[in-house]
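A single chain, nothing else alongside it, follows as structure tokens in the form predicted alone.
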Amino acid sequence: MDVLRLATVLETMPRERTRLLDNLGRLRREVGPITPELSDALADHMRLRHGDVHEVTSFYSFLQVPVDAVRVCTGPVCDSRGARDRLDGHAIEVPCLGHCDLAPVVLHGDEVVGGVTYSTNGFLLEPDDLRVPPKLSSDDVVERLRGSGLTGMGGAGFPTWRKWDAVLREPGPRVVIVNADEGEPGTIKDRYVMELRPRLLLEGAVIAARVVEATELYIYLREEYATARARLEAALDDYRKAGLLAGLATSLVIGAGAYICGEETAMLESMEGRRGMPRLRPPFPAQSGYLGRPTLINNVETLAHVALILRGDWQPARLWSVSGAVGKPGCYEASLDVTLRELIDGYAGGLVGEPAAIVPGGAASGILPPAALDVPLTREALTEWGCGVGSAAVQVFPKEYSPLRLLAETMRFFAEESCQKCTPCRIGNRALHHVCEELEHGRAAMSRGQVEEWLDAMTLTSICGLGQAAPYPVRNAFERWPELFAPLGPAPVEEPASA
């Protein structure tokens, strides 16, 4: 450890607890991977207990990774395209790197090995100009959003206007946070927005801040998005020079490799200098969010749509991430009720070979059989198939990639990314991953009845959406590919309710 370099860096670092993650990230980039010695030195500088900093350091996987490390993604799409063949004694295996359209993905430091290309359409191809947000009253903006029918594009689908209205009803000071921590396998749409149209995102974010009269604006960005980070920083400089951030303290907060921090209350914990573990609700962030202040949290794509709505040139649509066994993996703007076949054939270059299974909206959205190719990707239509639209991340898996392997890799992702706070999620996802691995060898780790008990417990008692939604793909696989689960025995028969 370069003691002189460490001392030089430390003396420029702020001491507020809310800057802990930023400080750890800087230490990693400017001094080296966070060791116990570096952690203790930072704790002393920030006047924090050593244990407080150690528990944060141990939670975020990338803080211990050298900045020039070679990282190989082995998420389901990359795994289906031979990613494990790229592992050697030097590469680090990671569950998702957020570049699923380029699978199999390898990062060398911040650089994508092989470079980045874009396959896209729609508003992502328009000039990323700098516009002054329209001067409308808060009531006018909320009413425009209400009339548009815009819902959150991060997965939950909550009406955008309701969030804004709820924050407005709380006394200030208020905060706005851009959730740019998309980390679910297959989801790349926010990266496309930030890399191709960062000023459009900032336009929506500044509108949000002005409408709710926020004094602070934060963008929480996942660590793997180095290109997005550079382009956001340049766009922020443009906004500052144009005077569009006057009176609004604006910061870019860089995550450290924890998928769970995409859950909004886990993100708040992370920003406040703690492990990214979800909070019990209520209170909701709109009531008590960052540092106890009313906080509006919106997804990147949602805010891009807000800007377009207020410009007056928006039609109801969304961005669909498409990856896997298709001709042109990428990000495409299409209608809210597009079918899988229309999306794949009309935008993503068609199927490559015969599909075995399709994930319609991200890892937690469920798994569909090829028979569902003509199903509209709406919440109502997908509910009939036991799935959801989620983050609109469509992943197509080839016939050679068994649905059981897909399920095993999906449960491995959830097991690794669980924050470990609640027992059903912590143990349940690991147990389900183990069940799937055993089934790949024709063995049953537990009975079907026991698996069903785990699924029910996770759905009903997990604190956040990770544990609550993880059972969806398992139940889909049970229904669509029952022969794969024969070693578990028959499904339990529900007893009729007593009169």
Contents of the next structure:
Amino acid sequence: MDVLRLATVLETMPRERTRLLDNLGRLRREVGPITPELSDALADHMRLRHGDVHEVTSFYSFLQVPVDAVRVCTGPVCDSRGARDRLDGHAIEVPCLGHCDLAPVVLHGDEVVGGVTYSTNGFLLEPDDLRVPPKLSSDDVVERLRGSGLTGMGGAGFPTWRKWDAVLREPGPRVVIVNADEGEPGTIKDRYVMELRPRLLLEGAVIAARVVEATELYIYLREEYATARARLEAALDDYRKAGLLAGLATSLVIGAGAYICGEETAMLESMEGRRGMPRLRPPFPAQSGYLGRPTLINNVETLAHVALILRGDWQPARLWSVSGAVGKPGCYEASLDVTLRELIDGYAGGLVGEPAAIVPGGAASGILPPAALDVPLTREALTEWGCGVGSAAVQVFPKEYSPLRLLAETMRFFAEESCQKCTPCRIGNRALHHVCEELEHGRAAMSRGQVEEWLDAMTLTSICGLGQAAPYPVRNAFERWPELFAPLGPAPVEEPASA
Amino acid sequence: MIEFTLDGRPASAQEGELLVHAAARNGVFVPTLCHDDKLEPYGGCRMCVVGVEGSPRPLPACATRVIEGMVVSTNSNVPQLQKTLTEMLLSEHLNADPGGRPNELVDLARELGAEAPLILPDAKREPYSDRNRLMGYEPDTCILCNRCVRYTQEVMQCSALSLEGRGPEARIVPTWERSWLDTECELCGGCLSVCPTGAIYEKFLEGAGVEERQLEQTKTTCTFCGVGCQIDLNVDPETKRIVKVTSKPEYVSNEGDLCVKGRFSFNFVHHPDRLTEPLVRGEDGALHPASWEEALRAAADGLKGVIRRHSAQAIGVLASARLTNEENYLIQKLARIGLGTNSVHSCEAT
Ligand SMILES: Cc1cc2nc3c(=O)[nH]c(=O)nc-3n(C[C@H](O)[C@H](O)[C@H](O)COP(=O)(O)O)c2cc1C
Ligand code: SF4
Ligand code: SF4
Ligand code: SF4
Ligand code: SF4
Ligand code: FES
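Moving on from the form predicted alone, kindly provide the form predicted in complex with the partner chain as a structure.
Entire complex below, previous chain first.
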């Protein structure tokens, strides 16, 4: 360790606990992977306990890894395209890197091996000019959002106007956070927005800040998105020069490898310099968020739509990330009620080979059989199939990739990304991953009845969306491919108790 | 007071009271594992979930405050959920109950008739051992309730224990897995006192051959300093020896918290060299047993002799840090009025 360098870097580091993650990320880049000695040195500098910094450091996947490490994505799409063959002794395995259109994906340091290409349409292809947001009263904006019917694109699908309205009702100072932690497997849309239309995103973010009269704006960006970061920084510079950020303290917060930090309350914890473990609700972030202040948290794509809506040229639509066994994987703007077939044939170059399973909206959205190709991808229609639309990340898996393998990989992902806070998610996902792996060898680790009881407990008692939604793909697979689960024995006759 | 409904019956609670307490006062026991009244509500283990009308999911009673008119139920699906959650916790251990120490998870499993349907392949966490002689840690018994870590952060503020990592690798370890002695730990044993499973335990008890549940408790006051912490001496009924010291949250001066001396320094009680009666040095130069009266007189005579030969200014009085304020007051009275010297000091002042 270069002690002089460390001393120089430490001297420039702020001491507020809220800057802990940022300081750790900088230390890793400027001095080296966080070792116990570096962690202690930072703790002493920030007047924190050594253990506080240890806890936080160990929560993230990348802080103890060199910046030039080779990272191989083993998310489900990459796995289905042979990603594991690229793991050699040095590379580290990481969950979905958000470049599924280029699968299998390997990062060398910040660089995507083989470079990045885009396959897209619609507003993402329009010039990313800087526009001064229209001067409208807060009530007007909320009213127009309400009229547009816009709902959140981050996964939960909550009406956007309602959230803005709720934050406005709380006393200031208020905070706006852009959720740019895109980590839901299969989801690439926010990266497309940030790399191709960063100014449009900022337009939406600045509107949000003005409407809720926020004094601080944060963009929480996943660490793996280096290009998006550079483009956002350039766009922020433009905004600053144009005087559009006056009175609004704006900063980029860079994650360090933890899917759960995309969950809004985990994100708040992470930003406050603690382990990114979700909070209990109530209170909701709109009431008590970042440092206890009323906080508006919106997804990147949601805010891009807000800007388009207020520009007046918006038709209800969303960005669909399409990847896997299709001709032209990419990110496509299409209507909210598009069917899988329309998406795949009309935009994504058609199916390649025979599909076995299709994930409609990210890991927790469930798994559809090919029979659902003509179902409109709306919340209502998908509910009938026991699925959700999630973050609109359509992943097509060919018949060479068994649905059981898909399920096992999905459960592995949840198990590894579980923050550990609550029993049902921490243990349930590990057990289900194990059950799937055993089934691949024809063995039953648990009976079907027990599995169903465990799924119920996960849905009903998990703290956050990760554990609550993880049972979806399992239940779907039970229903669609019962033969794969035969060793577990018959399904219980009685409906398991529900809330 | 506010009114609410508990399992179909009217019940009352204090304004802002946690559901788990309100239920208990109304005769309904809700099991908890990660909850500790000393700590901020955490809601992690989920063992305490109860049905609340209007909520799509059951809510943790340890982190939910009663509000007027709330309709709460602990029957319907709650018993099944408790059983499943217990099974889950059991499946995380090769042996949930290795040391025969009191273990709330094992008790709960017995009560609910829960057994682990499987043992997770990654169940066993790496054993932990270190150089300190007071506290032991058995990772395989740990249920990651995080009580110990939260205690180190919220009460003791040593942060010497960490919840390390994420996912299956998550575990409790002293800072960077060092020996406790090389962390900011002061060996107060507080983290140990909040552990519901005995995963963190007193090393004295290892191999002591006593079933912890059979220990007899005697309440007394710690003699090591003027704080006067209230402690319970835990005595082995057979050998009549103190095997550990505990304290209770309801004890006023220390609310159940102790320091390393109060919690761990009791072995002197049984030391063969311990003085159990006054001794006075005789003409022969050796110490001889004496009554308190004789001993005090000998001391007073000695002091008087010094005053006679050298004046009172030759005497200085140093008070022990163990004394209370009241005792220190009496000491200075004794020095100034009794002995006639102003040279009086307490070592606590430095
Ligand atoms: C486990 C989990 C992960 C999440 N990850 C993301 C994410 O990467 N990006 C995102 O925008 N929202 C994510 N969310 C949803 C956020 O909690 C939150 O609902 C969203 O940012 C709100 O923005 P919206 O209303 O604009 O969609 C996640 C939720 C959960 C439960
Ligand atoms: S559901 Fe999973 S990720 Fe969410 S709080 Fe519980 S353990 Fe953490
Ligand atoms: S024994 Fe006391 S000082 Fe040591 S880690 Fe536990 S709570 Fe902290
Ligand atoms: S050591 Fe004890 S208190 Fe700490 S997390 Fe484990 S079971 Fe809970
Ligand atoms: S020595 Fe420690 S335990 Fe004993 S009274 Fe003082 S503070 Fe309390
Ligand atoms: S005791 Fe309530 S969640 Fe653990």
